[in-house]
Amino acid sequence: MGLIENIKEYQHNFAGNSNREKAYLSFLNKGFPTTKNEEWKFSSLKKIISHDFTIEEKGLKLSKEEIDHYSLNFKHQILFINGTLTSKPNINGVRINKYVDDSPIFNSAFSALNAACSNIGYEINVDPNTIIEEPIEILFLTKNSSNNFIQYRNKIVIGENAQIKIVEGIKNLSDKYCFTNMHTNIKLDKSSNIEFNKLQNNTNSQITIDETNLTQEKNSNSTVNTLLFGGMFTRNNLNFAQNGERCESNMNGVVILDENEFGDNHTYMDHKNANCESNELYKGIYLGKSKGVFNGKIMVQPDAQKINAFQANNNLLISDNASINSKPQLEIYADDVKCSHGCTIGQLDENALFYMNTRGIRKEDARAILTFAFASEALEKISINKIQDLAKKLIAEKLKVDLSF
């Protein structure tokens, strides 16, 4: 039958809710994006949406052992099991609740669909002057008896002079497809700070569309680290808007995919005000028949004088059958700025490999060491040691080499 027919059958759930009906009609008008859309030129959904999906399936029971296995065991944890918020921490100065958006804003097919269908997610409010040293782990676990289409809509508001760190993970524990449509809005008040770590180490049964929108006020600082280490299909849309002066925005990404995995990172940095900074570094490593897409756009508005914007996308093709499409973009309407962007696509340095071989290092280990060194620059931006160590371990596993880092 296909996903769009499944969604039409679900529409009776929107009856009587004008916001949901409006969002649903907007989605029907747009339809799922196709490769004719420039933003989706290299990201085809055709095969995915041809499958039948149950919308908001209740899911199968998870054992304590399964939950513990996929948890990173941080002190503070928000846990969703099959779409239900099952546990949340008590933290002084932080309010955490289930979130339902009563006045959703949507500007794309997937954000409209999320606004129409979602009735689950989290809301985090951090009081002004609150500093949370321990990261908050947010874990979404699903286990399905049939293909499942699930929506989460989340909100984070960080008060003035507050600081917080977050680690987010999604895991599908069954061999049935789980199609997750995630939408998260983050608002940083004056002089606030967030480090948001997205850990996407998924199986070939996980399909993810993840949109994260950050708005920043004066003197705020944000960092988003995206670690994409697996998944049948992953599309990340990451959008920053600097609404005040002296904001800093940082985007770091490490992508390492194998077999037929697909990963697409779209970023948008909107410089609206003067004396701001943005730094973006994405490293991609592609093995097997994996495919990657990177599209990063920096927009410098007329009032954004004296800004400093940096963007780089560097990629390694380890296999002859792997591919990457990279499109860095820079649009400037101010005249007193420092901006740079660029991308590289290549293979490992054969001279470096030969040198390491002559020093007694096996070819497989030499390739892994050079590949890890290539990715490490982006990993160094992560302030949470446990996440750094896990990323290193996952890279070694992906390369099928047992290395001690």
Contents of the next structure:
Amino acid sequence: MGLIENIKEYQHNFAGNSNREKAYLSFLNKGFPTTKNEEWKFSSLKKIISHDFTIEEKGLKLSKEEIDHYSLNFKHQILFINGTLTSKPNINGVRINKYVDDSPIFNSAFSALNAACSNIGYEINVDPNTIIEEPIEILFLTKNSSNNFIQYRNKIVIGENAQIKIVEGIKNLSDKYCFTNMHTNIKLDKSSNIEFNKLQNNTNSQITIDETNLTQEKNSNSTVNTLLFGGMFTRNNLNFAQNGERCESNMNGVVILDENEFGDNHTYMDHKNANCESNELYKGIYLGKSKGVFNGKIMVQPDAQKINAFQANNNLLISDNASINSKPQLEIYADDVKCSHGCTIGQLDENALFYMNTRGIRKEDARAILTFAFASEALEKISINKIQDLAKKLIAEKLKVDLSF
Amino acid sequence: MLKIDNLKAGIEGLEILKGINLSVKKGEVHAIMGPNGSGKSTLSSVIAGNDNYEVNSGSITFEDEDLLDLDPDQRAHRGVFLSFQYPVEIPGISVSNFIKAAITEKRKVLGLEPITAKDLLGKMKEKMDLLDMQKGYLSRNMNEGFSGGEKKRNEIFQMAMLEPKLAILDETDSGLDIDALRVVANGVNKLKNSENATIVITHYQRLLDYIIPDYVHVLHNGRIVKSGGKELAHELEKKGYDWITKEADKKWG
Ligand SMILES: Nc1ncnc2c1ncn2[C@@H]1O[C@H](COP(=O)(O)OP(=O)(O)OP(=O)(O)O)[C@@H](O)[C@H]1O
Ligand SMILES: [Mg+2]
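Next, give the form predicted in complex with its partner chain, keeping in mind that what was shown is the form predicted on its own.
Below is the whole assembly, all chains and molecules, this chain first.
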């Protein structure tokens, strides 16, 4: 059968809901993207969607140990287990609820599909002037008995002058496939601030499509840090729209993949207003037979004068069998704009490796040290020490060395 | 300690070392001099284990072990150290973390207890004092943006920290100002004892006024064409290489 047939069979679950039906028809019309689609040229879903999936499987029970094991132990935690919101924190000035959204807003096949049949999600409302220093951890755990297709639809609204930090992680505890289609809309009111950290140290049975849309009002500041450290297939669509002046948008990414893992980061920076800034830094490290895609588009609209837009995508191919396709795209319709972009693909410096070897540092460790050094510029942008430390540990694990960076 | 026998090595079919013989005993200082391009750095790279160079024949034994069988890191663990003519910049890792990694690994391989942070820092401080280095060095990235002289001093700092049995100093004097030369040379002398040996590669007598060699060798066109005592260096300073190289060229063509 395959995923599309599985979805058709699921259709009766939302029959009668006209918004959802509209979204569903739009999805059917578009179909799953193929490599003929320019935006999916290097990202083939063909094999994945040929498998059968249960839509929103109920899942198997998780033990307390399992949950604790994957928890990052932040004070504030929103926990989803097999698609059920099982715990949420009480924070002054922050309202957190289960969120079911059936507004037919979508711009792609996956967002239409998400709008059609997602029943799971959270909504975070941060009251104006509320400053939450301690990050909110959002953890999505699943343990399924069959291949599971699960869709989350989330919303974060940050009031004027408010500030929050988020750490998000998903984890599939079974060796059956978990195909997650995640959709998160984040609205930043005037002078508000968010740091959103996506921790994607996924297992080899995890397939992820993530769409995160941020819309920013005047003077707001947003940062999304993506740590893509594993997973069978990951496609991140990260979209920023600046709706007011003096906004700042930052996106940082560290990608480190091995074996047959695939990771694709598509970013879209829409500068719609004047006097704004954007900074984008993605570092990719590819081992084994892993494949990466980076596609960073910067749009500067006609009225968006005095824009400072910076983009860099630097890649290291550690193995001869790994590959990366990197494509910066600039569309600039204003004339008073500072835009810079750069993309590099390289190998580790042999002279540096030899130099380190002569000091008694093993090849593997020398490689790891240089690789870590390569990634560190992007890692340093994360303000949460615990996440930085975890990232260091995960990178050492990924590089199979016993080092503390 | 070190015995090199009829060593022939090169790169991509080009033979650079054409039969080197050299024997270095514990406690000795050997100076290697010779015109540019004669193969001095190639010889040090081959001893250190740079696999860009192919060894075509001959052998290098270090303390009765075949050095050519070992990887560069293993050679370092045995006590071989090369101070690079052109030290490499390692972005993203501080001098102190770099040295920590090197020492930690060496001790692990030798089966020694890991050094404590306190001991390591104490030792670094002591060696920095010895070489008259500012404390700020430790937190700077390895050689990144270092001046030529700073890089050379950093090489000797690493040597002081790693305490090798055989140190090869490839033109450590070039790039050092007059005062730095004295400080660094004194540092090298302080590290010298009856159990270790030093090979000093240099173009100038000046360094050998401080680090006094037991033997001086002239390398020319991939061969050691003359060896002598420390007075040979004085003679070279006065007369240049011509008188030696001409004769050698007659012999080997
Ligand atoms: N990697 C290499 N590729 C090509 N040729 C090389 C390489 N390394 C060394 N050579 C050549 O081998 C010869 C010896 O070089 P080497 O660097 O050993 O000389 P040297 O005696 O150290 O000279 P200097 O006094 O200038 O430092 C030179 O002709 C050099 O061009
Ligand atoms: Mg040289």
